[in-house]
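Take a look at this single chain in structure tokens; it is the form predicted on its own.
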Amino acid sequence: MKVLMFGWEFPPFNSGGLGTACFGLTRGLHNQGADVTFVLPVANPSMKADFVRLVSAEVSKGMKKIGVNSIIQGYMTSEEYNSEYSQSVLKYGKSKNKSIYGKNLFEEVRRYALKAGLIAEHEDFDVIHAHDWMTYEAGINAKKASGKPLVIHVHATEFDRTGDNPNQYVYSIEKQGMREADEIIAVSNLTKNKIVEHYGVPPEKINVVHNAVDFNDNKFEEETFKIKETDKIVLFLGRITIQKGPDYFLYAAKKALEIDPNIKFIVAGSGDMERFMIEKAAEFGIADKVLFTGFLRGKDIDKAYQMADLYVMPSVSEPFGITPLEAMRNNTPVLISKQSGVSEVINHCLKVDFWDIDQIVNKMIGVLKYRELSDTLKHHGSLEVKKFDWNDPAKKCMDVYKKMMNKNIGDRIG
């Protein structure tokens, strides 16, 4: 099985879950048998996967053009990208961005929808895999060029990640992907009920896979964490935005102070919720309790798992959640949002409403107070984990390829 993958980021130059979740399902397809083309916007030469064919539409500094042996390869030159795409915007006209977007990430996400149909005509393939909204134009560009079939897969929608308030442009480009997707995957039947309801979608064409997670031998010796000497530590860690609930996590933070003082909360992460946070929390009189990390990568996130005694997540609307797995496989208790897919699939953690803010204080300070409730959620926990592998997810991505081949030539004989 021949796949042409396209996705925002890959490992190591990822902004979240989306990257990591990418990164976990092409080696679990390599080792289900999958030859996959991974197709990036930009791609820097330093990025190696032995499991994935990595390729960039635009050829930056260090890369070379497609058809010569590299490691990363590309299509065009920076000056070729942009000159081809220049005219071709326009009629597109400007958007008003939210702050979630970048200023000129519209733009970006047209003009790599626009190299996906050069790219489907040169390779070799049997099928194309889109991930999330910025690939959709290009998973159905290349749709076009080739005749062959598309999976789009959900891993959020404009719901989840704006509260309710979606932009009308990436909604509309949203819908269009699950239009013209032969099958659609969602991560979680959170998201498959978010989809039905909110994009007309019928149920049966929607393909639940949950994610899974990477383990790795990471060791930190514990004089590392010099903090836990005096304070226990609570950890947030994703991005500071509104879909995350990092100010459910401040309102519960302030309410636990006022019941043990020697608690130290961090907030792992970058976002455009970042300055409320950290001037609430001046506000709030705790800044000194409150410690703000920036972004994390590589081995400083199983570091910060490690140092903490609670992972929180209190998203508002999450479709999966890998970080909570990432945590439990740190030996770290978790507790949750209900409002979550990874709530659908793991047993051995807290779970709460992300706006009842007395239950997130009650079950926090449970946890950090009695030493049994917390040994027995992380030996419990660090178990259950254990089933989370790549290759279950991989094999139901591989099941919804074979229906979508099995149909495409069913309608050609038809």
The other form holds:
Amino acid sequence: MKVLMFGWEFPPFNSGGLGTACFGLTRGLHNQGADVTFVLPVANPSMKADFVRLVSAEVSKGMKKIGVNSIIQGYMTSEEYNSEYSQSVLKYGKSKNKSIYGKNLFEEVRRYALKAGLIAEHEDFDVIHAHDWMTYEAGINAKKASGKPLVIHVHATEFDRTGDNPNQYVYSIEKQGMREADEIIAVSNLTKNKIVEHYGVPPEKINVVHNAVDFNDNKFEEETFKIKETDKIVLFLGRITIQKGPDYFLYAAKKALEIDPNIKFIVAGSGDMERFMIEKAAEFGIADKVLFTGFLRGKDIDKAYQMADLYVMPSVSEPFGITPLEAMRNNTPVLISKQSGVSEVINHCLKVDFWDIDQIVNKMIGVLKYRELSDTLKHHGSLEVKKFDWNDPAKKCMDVYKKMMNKNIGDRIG
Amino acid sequence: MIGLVNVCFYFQVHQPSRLRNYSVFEIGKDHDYFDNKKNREILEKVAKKCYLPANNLMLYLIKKYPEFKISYSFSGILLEQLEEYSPETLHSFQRLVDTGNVELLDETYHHSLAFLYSKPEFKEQVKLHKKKINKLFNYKPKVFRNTELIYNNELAQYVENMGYKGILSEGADHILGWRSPNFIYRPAGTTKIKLLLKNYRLSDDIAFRFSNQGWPEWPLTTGKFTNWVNAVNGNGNTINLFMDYETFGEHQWSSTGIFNFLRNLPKEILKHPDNKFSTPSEIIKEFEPVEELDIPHIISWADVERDLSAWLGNKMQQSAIQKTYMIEKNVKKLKSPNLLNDWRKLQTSDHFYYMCTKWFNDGDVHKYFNPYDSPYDAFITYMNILADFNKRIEKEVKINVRK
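Show the other one: the form predicted in complex with the partner chain, since we just had the form predicted on its own.
So here's everything in the complex, that chain up top.
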């Protein structure tokens, strides 16, 4: 099985779960015997993976090589991108190595899509697999150029990212992708239902493939965490955007501190609500209790999980949510919102409605106060998370590929 | 050995007093722990689906077949709820007892695990139960059954000293070995009390497998069941069919045909001239123990393990129950009926059962009977309530010291 895959990011250059998922999935597909060519807007030498062939849309034949460092992140809204762009210009100016390309996210998406058609003409593959809206047009163009079937993989919809206030342009791209695709993969039933409800797609066209998590062994000694001598630690880790509910985390922090002042709240990540969060913490008078780390990568992520007594994911709308699995893998108890895809598949965690601040605090205090609760969650959680191996979703993707190929052959004969 | 086969029915009738969704913010402020609205709703539902129709059927069967006999064990917590939410159901149970064909057993009033943590508390709860049964039914039980058929030698010895003639437990394979549950045994270290063991295969055929279409014996007919009963003839004295009363209409819905099965069973059983129905006390009077049975380790009727793991299998459960019994001395010193009553209602085994993580992956029968979304929620709620209760105790102790 040869797969031409379009993705917007790949570790270590990822802004969140999309890159992590693409990494895990391509490795799982490799184990299943698939041969994956992964097309990125920009490939970087530091992206190393022996299980997938990474191709940059930048250097494809007939195209002019433009730049090397992209500031484009998969989850950015267009407005965000513009502000990052101007910051980048200020920071890097017109230095040779760090030149910026593209003024606008949509322009980049379109350029990427154009190149995708050219790449498809030169590559040999059986199916096309495109991840999230930035690559849907690329997938469609590749399908047009090759006649091969297309599956689009919905890791998030515009409704998740924007809190039910979608950008119409993105929405129309998503809708077109869903229409042109032969099959759709959704990362949860929650997302499948959203696609049916907001995009009018027949449910039979949508395959639910839950994400998984990678297992690596970054162990840190307890004593490296000096802060833990006096304080319990509650962690938020994710993009600081409306979708992830960081504001609910902060409201919960304020209430929890009224019950137990010896808690430190760590906010790891970056995003457009960062300033709001810092200002709000100050307004609440808890600026000394809420610590911001900025965006973390690699080992630092595992370190943050292991340091925490509780990981909280209060997402307002979370199509899947790999981070709770990462926390469980690091033997950390988790509290997640019921408005997440991952809550469909894990039991050994605490679940709340994201808006129910009192319940968030109630359960948070329970974990911090009762060792026996924390121990039981850790014990069962670390066993449960072992079920989430990327081979399983990879197998399900292979089934979708086979289904499309059979249909494609059938169509041609018929 | 040729002889009669006695069919001995015992039904457990219990509903816990479920806890309210009590949050950390209420500690020290609100001392109302029980979800009376939910408790009423559930009791009314179970009364309608199970207790009332099953009682009517039992009354009919006793009238039609004067040889038909059954026994019940009610938890005190259930009886309180019947008095408050469904007097009609209580009356129908009273009418059944008045027929003289119904035996009542004693148990701990609060359906607790007290025997494992405090013998004095256990004894007091059994006394409370005895008093309640006497008051509501004008009846003095002679046979004891412990919560969830939890049992060992020590319990039998203790209960013998309290004057009981018989005790029930589970005919678990790992304690019986080659022996049969269809005989009477003498508990090790006792001289008078007799032990009746549940025939779990035949009991569970009705209680658990009746509506299971994947079971090769489905559908279970009275004819088929009676053949299994008759097969014991000559190789046992009694077939002890012990089960939750909620089997009829609640665990096995009416649509499965469970009531029809029960309606036709006595006629079918009594077709064979060697068969009859007996209550535990009658069995004890009629038969002597075939041998002594040594059960040093605790057994129960729960799950495949037949042990305590459903209530005490994880750290949360162990800690919650230890912390509950740890305060016994202080609670009792204060002599406050309110505090004592709340403390005892917190001992009901169901609260700890809800914290069980054993089957949480499979989502089977246990989820159906669990008012919480997860065992973790059950633990947090319980511990919040216990924290408030402890504050009340501390406050009262301080006042008493000043006095």
